[in-house]
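Have a look below at one chain only, the form predicted on its own, in structure tokens format.
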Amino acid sequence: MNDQTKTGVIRRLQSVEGHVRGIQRMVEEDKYCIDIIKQIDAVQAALTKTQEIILDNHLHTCVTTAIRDDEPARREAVIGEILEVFAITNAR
């Protein structure tokens, strides 16, 4: 992952760790549970992108790497990983 990205998910991910603990105080102090579930549903979105973010950063990287390498094995492993994430992330 290059500076860039690596600083931009950093970032999100800090994003996301102080909406966590706004949500912690907010179950702590009873508030409304609709304006929780909104604020579970922001981080979730928030993470979605960051996720998004790391897997062009993968895709671009170590995919691209990994296809044009002169060893098969190689490039099946790394198909094999995504499709592996794709189906637990399409299993949930």
Contents of the next structure:
Protein chains: 4
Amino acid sequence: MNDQTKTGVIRRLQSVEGHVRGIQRMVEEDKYCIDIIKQIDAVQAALTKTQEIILDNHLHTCVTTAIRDDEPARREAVIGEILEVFAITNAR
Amino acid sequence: MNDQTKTGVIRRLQSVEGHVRGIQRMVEEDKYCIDIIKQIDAVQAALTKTQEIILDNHLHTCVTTAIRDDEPARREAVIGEILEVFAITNAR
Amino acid sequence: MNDQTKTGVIRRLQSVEGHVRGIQRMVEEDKYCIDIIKQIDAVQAALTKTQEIILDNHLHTCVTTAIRDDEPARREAVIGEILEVFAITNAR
Amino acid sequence: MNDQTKTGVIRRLQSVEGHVRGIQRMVEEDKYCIDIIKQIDAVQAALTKTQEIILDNHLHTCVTTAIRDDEPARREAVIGEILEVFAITNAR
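Please supply the corresponding structure for the form predicted in complex with a further copy of the same chain (the preceding block corresponds to the form predicted on its own).
First the chain shown before, then all remaining chains and molecules of the complex.
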């Protein structure tokens, strides 16, 4: 990742970390279950957005390089990985 | 899509269509709600698998051609579409 | 399900069936892969909405009856099923 | 939540927090994008499991009490919340 993407991704993950600590406090303070479930959902949405930023960077760098490469095996590898990401993120 | 992929995708969609008709009968015959919900889930899994096959074909054809193209705008377009697919399928 | 819910659910499933047939035509007519993937996503969203309507009905009927029952095993059964629905629909 | 559930949920959230910190290190150390995306997916699966445990507790406590209550408005409220949880977690 270039430095800007890296900084952005780390900042998002730090924010997720703080959010998860906040949810621990909600549990300790006996907050309403449904509100806790909703906060966990918000964390998951933030993580999906982070995955999207990393995938964006990946497509512009590794995938572009590999697909422009003359070696078919390299292209197959990156395409296989994108399909795997699609499969695992949609199987959740 | 090449003919083989096309045939495979259409066959999967026909199977989904039959499955959905079967679920209509389950509703008419007052089958247990939870069983109906599970059958709908199975249809959704079959549709996700179909999307994956179409995406696989797309990456091997349009995306590969566009990324190997000398025109940066064409590359950007296909990359943007993959990210959009990731975003919409994970926002559901 | 009461008659009104049943009619509504069947109508939604018939609409899904028509949508899936339309997507088959898109494949036959070589429509753009990304557009086909998006249409499949719309079908999945319609199916999730249908599951929600069935779950709504189920909570108001079977689940309410079972939880008001004096038999703990009946309550456990319906609660277990709701958790199973949560698990399978979120594991996709 | 009873004490046992509370301890279990907090422990899971602490584990998620550690996992997210580990992913930050992966980003700093320029680990492969696809591996980072997969680790984020594992965190999301752990969060879904945590939601499931909280929902289980909620159904056995608040929901059971409310549905056994003579006040229809209380029942409607908890049923509406379960449907909302279903909708938001499946719209992601």
